[in-house]
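Presented below, as structure tokens, is a lone chain in the form predicted on its own.
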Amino acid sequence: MKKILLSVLVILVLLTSCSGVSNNTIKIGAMLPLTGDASQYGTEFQRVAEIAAQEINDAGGINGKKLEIIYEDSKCNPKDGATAAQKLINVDDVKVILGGACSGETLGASPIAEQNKVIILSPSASSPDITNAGDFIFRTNPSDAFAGKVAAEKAASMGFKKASIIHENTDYAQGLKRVFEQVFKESGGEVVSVESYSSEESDFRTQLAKIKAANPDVVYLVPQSPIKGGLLVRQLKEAGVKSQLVMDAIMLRGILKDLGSQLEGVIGVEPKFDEKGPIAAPMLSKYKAKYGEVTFGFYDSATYDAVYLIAEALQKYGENAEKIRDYFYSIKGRPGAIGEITFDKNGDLLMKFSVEEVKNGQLVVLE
């Protein structure tokens, strides 16, 4: 009798460990690229997810319990994304899954979730096919499709006709090709070639002899990460090319230590955000006293607002996910450390853009 007395309680304690809800704390779940190019990304959002937590769970975690956040690397890719979310939605059965970073394990994973019943919230995912990925899945970062039109109308306002458009073959960096090509062309420009690569390369030199070849008045740089921005521009000034660059200025915060004068008057546009701003302020000085530099100061903002919003959620919710679901659509000019939050009928975070030049290895706001 006692074995079986014991036998019982051993499974009631497994089952309740693999629940998003114990005794003592409630778990989410993150996927994010923890390894990887994108791993610069995935590493810096996990920091700031436990900087919020730790606030939160200091103030009193939820409802008297703590929060835990599961990590699983994401890798930046849908089937790996796919893989992350089904671990955490069937075996650790979270409710809500804060991530991915990339837009294509935010992709892979979302029909899983969708299918679950399961929140997704990403920081920083922001392919135009997430606006349409399903009724649980949402955003702290706007669409690409605001980006890539930022982006083509600038490079028309400053009167070129000619673009040439060079991006990853990943779901985000597709998507801003795919606007800023569109948005170009209606704009009166012309796109006079389109090349692509791998993630898995890293010599760009037949793609860029002929972007030089089409004679461009300026190149769109779409990468996946700051890693292979470097590399393109690097490639782009040894090949000669010496049109006007514009790319993601998120892209360009990740590699202006080290490319320095070499993207002298490059063009970012990334949303626009005060980091001087009464919540970002104070996250991003916690973080560089604990960790040094901030390379992704939007971004991890985000990280931070998708932490606090999961947690008020489940706070007023508990895991009820389709309230959840919800209280996020009824989000409307929310502060939080990247301005004021709103959420669209789709999820999507509703967001003006800067446009930025470099000077004097400076991003320094045009308008």
The other form holds:
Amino acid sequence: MKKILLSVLVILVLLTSCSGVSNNTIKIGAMLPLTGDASQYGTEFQRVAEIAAQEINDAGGINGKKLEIIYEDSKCNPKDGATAAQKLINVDDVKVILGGACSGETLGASPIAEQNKVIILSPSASSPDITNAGDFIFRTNPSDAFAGKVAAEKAASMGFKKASIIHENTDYAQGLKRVFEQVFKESGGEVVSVESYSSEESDFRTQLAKIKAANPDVVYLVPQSPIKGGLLVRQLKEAGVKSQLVMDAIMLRGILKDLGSQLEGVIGVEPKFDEKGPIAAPMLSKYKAKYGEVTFGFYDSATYDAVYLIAEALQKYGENAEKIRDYFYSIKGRPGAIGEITFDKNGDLLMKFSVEEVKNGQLVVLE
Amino acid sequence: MSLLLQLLLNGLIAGSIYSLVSSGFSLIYQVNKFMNFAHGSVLALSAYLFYSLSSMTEFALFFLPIIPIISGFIGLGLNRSIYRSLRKGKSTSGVLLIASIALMILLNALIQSIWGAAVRIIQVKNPIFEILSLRITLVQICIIVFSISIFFILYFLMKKTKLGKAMRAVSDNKEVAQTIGINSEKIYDYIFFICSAIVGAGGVLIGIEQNLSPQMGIALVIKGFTGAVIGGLSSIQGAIAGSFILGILENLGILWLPSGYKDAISFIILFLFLLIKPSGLFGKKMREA
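Switch from the form predicted on its own to the form predicted in complex with its partner chain and print that structure.
Let us now look at the entire complex, which starts with that chain.
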């Protein structure tokens, strides 16, 4: 009996694996944080990617073939990013990878993709280090070299002289911290304390007590995920720090609904984005109808655009990564959900930023 | 000066949080002779259950005494369904340890699939008290008081009650305890129920204090484990004292070191104890389990 069951199982496994090799699909990879604190990004982006793939397949697919996305959990860190890329490239034999959402996982995967001549197109990895990560590495969101600069200049223009920074020990957060520190000093300010914490920690009271003792005018917060952002703001208030708070608006969006009242007056920076744009609006309403509330409108749009760019390139050049790379570099002013898409010579996206403030539980654009 | 005192207070709060995990962790280790890492996931699960129940009604506090009972039964269920059958198969403590890690990952995945990855916040009024420029919230005071009372309750339970004596007998020598008529499986059930109830109540308090995330149990069980090793895995009072020492050292340490080293401090202490004094500060010399 056992033998029969076993052979049935083997046959089933063989059958299912065979269907993957069929010629009616084009497979691309996706690496996203699907577990852990950062999975709030991954789960939302995965849904958006599926919406885009569905639309593409309903419209006839890629030269008659269906687009299929294989997801790997890259857990927001370089180690699992590398593992995910290895699996997608060596086992699934994909030529294009969507992701990662975090800078850490993207930087971990980049050398492997570069070596194997596989395209990486990230919707939300924003570390300045990704600019020089390789020839095959692209992103549909702007570098933090700009976001950190905008935040530091805003803080300086509000007349603040002393800044404290608290950041998570991850690639993304370290990148932003570096830019903010440099630009704030150049603008004539002084960075009076820099504190950090590891991703596993949820008790920042001692770091915050040190910040309080340094008595800054403004505190720049760089968590890796909204979960930690909410906790930081809360513990800052509990510690009695009354300085102006500045952070990436993506973190605020993730916690606005639950922590709205505590976030009053916090300043957020994010790429300028029109959610009522001709491509973004239908996509976002489709998302709302299917899954409820949209949290990361801009980055969802960036994911959506990334899937479409990949499909377009595959349609034109097949699975030839070098031609796809050249095609991406040639894109100038292409309309997308995030607005106009233009890659620079490093595969980075050029965009404007907006500075926002939380007022009555909503992010209101200041400039 | 006031910064130093505030850091000491922060260390005390952190120590109380760790001790809520380490007390049950070490009691299970003491009697069952294996490290139950799923303990942290029971904590997370309890916090999430409280979140769901309390968001349904206005009377969140009504559920406060119910959650530990539910958590107790969760622990009991894990013991009966998984650990008991492993023990029946004469599994070593190493196998039980691996099983508990697998359970921890499984329960975390379960939490994430039910409640999602987004941050969950238990909304309660949490006034802040300021005494001599030291700041502490009501929930933090509750955590400290609760962890100190657990220290005395467990002490009383183990030293003065019949159940406690039976637990110690099983812990000392399971075979001899059985020959004098103590049902060791029953004792294991009690242990899991009590320890899971404690960690469940702790989970609610920690959940209010630190917000909820599916991974919250993992970091806490590692800190709880470290605290238990410092104080002595084989002694509950030692484990609780060790947790306080860990919390205070960690928080005072980063007064001089960059704050990124906070976790490094606790792991260096862990290694030092494992190398130099594996039985911990207050533990008896460990026997091979």
